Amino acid sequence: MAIRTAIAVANPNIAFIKYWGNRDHALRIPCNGSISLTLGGLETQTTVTFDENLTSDHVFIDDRSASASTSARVSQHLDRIRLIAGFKYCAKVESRSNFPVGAGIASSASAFAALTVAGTSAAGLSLQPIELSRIARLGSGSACRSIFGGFVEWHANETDEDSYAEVLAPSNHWDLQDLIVIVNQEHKGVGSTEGHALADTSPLQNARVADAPRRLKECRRAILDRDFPSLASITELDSNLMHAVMLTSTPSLMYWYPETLQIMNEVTRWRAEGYEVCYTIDAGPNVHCICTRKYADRIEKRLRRLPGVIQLLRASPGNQARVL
């Protein structure tokens, strides 16, 4: 085999309808489907090099050796690729992201999407996007959506073979902007994988999951019709529902900071004033402010004036994960 190398890049995504809780934790089959927007401009670039001379996998993130737990998770994902490829060669993995990782900006989504695309390419595999999506899901659930660009829907379904994502609308369908307000850059104390395992302890989770088909239908229609008021309404509702489940889990998960709440309140007020903007928050304190391009510059200026804002990132609809 000698040495095989591939470099891939993938973008994180922001979910309008959230994935929280699994039907099957080992296979990361979610309790409900989800819909997201792939975020262009933010990216993870990953190089995978299979080398027959290596005796173990070596994982580097932003030029530093990964922690033991992260390295084990990456190796486990590479094992899935090695099994398909039919070899056992170890690999060197080098990954870099141009945005804060572990802070609720779907860094694991872009990381495992890039790892999947680079790994399968380096292994000499030629797989269809849906198959890449299914494999990426096993590493990080939301990574299955980052395989694709634009507006993406993940079909939950019930088996490993049929739980995957696909494009709902291309990136040029609707020029929404995501203004990501960073109020804390530190790695969150409880990661999403651990949080998903707690979802069923909340008395609200069953109601959230039962209502998901309605929310998915409304979000799907809003995107296809470019109906921002409807998108704003269902997106904020879904985000609040997920965090309500987190708050009522055992133990309780509180990701919000005082600054998080202030941004949520300001965004709600600005929309009442006529601005096309809404908020959504993943498992972390940082706030995604979704708006139409028409209002993006004005909203960005207002956000930058708020106290506690460390950094503001801006993303447009992004493209699919790809080999460089």
Second form
Number of protein chains: 2
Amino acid sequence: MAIRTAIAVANPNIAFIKYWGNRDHALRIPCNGSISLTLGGLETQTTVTFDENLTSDHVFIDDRSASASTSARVSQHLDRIRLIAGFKYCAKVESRSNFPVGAGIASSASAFAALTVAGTSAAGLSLQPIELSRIARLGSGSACRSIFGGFVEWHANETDEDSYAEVLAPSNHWDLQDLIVIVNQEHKGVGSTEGHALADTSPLQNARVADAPRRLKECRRAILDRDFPSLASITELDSNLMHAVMLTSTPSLMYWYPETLQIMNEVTRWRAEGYEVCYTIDAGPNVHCICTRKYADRIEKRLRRLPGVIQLLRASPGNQARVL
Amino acid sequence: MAIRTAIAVANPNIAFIKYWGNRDHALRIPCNGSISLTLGGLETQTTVTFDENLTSDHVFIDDRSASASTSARVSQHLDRIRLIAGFKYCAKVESRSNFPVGAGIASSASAFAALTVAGTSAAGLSLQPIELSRIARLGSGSACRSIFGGFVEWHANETDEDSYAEVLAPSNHWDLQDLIVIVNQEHKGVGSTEGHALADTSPLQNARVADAPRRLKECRRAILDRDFPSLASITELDSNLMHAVMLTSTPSLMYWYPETLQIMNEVTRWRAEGYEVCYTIDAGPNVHCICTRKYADRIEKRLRRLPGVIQLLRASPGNQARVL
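Starting from the form predicted on its own shown above, please give the structure in the form predicted together with another copy of the chain.
Shown next: the complete complex, the earlier chain at its head.
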């Protein structure tokens, strides 16, 4: 091998039942299972080029050299692939996302899913999706879900071997829309990796985790039955449970901005009016408004009228991570 | 007896370790103990006049006839006093507060403390403070703390007889100030009594209650040692724990407004700058900013500059409920 290259794309995902806290931090084995929708329309495209002439890895994000810590995390992930492939060539990695990164839109999920697919392909490996999901998980937990399209469940389990995601329902099962309201594009103060490590400092985390099987079951059923009211209730509850844990960690993690809260309150009000919409919020201030196709245009119009809305992105059920 | 009358005043209180959820709803025996500061400067003044010529109780709040539900709750409380006094005369009750009621400033605490003291006095009873605290508790849980001045602890316990408050430290022990930021004067959507009944629907309430002894101990120590940083940490954590439970109840109780969140975020930032201030929030959108006297003027100035601040009240450690 002299030079081997591959390009892959992956979508981020939004979790209805969220991942927060690890049973094993190094292996990113989560405390509880999670369920998400892969978000088509938003994507990270990553090119990995293994080149025997390179003496170190070079990582570029949106055409700029990545920070030392990001580069180190990418190199560590490439090491996992190099170990399986049985070589030690360094790589050039170029990654580009068409949405704001680090603002609670799971940019690390699409980034590590794309890196895993491009990296293993460039290394000449042909792995099963479940294998790709396991490897992606080691780079960024929720990336294991972005390997798959549609509605995806990550089985928490207890070991490196059995903690991976699988498809719950394909992308054409239910035409939900995600209207992502950007209220702030600043990079969040505390990243998810650090945040996960604080989960256990909250007196509430164990109770949140203990109740997760019930929520997973309810969410699975709501998705399979296309039961929007049930999906809305369990999704908002689960988002609130995660933020309850964040808020009561030491130090306290408060990801919401005043605008975040206003959108939460409005969405709740709109649903009471009969609109099929609910909110869910990741580790950042932006709000994902999940709605049925029928109401999406009307909700988008209402959202755009709210003060403090910097940008609005719209996503539909997306496909699996893939080599271009 | 023909006509017997008494006037009493009582202050509201703000809890550092909060009361949320009952072990026994009818008797208002709480799931966990609580610690508060009685708030001097804010007060409810109540006149109770037992009159053998009346054929029903008449309740006036701020010179207007009270609603049917409020009147019924007051009559029920008078029944407790009439039972002890051994007569059945009806009463005229006139109550007036110098602060907005029903907005998370414990108006029912000062109201039922004043009603208890005025009512028992008008009935010719001479009861010990602990007895008054128990009776007040039956009208409104946190009213049992407003019987006392200064720093007060309500022992949860398990029966009607042993669930009452006591002084932890007198009002001159520590000159803390409470800057109460009113961001909204509307009467809150879900009152505390209904809210307490929902606490058990949250998957987090048991964990919050189980951790309460640790918080009570830490809060007691911080007060006795006048250790502001510790008081600030445990107070904000406890407030966040209560709102975490509210937020994850079914239905979800969201008392915060966008302005509430902004003040929380600012207060946290100011403390990081070295200001001795912390926030705590009851079942409403308004924010209590607890601070030391040294920083109070500077914090008040900063608070008044924030958008959405409708009114700012200032309270100092207050005294026990008393007959005028």
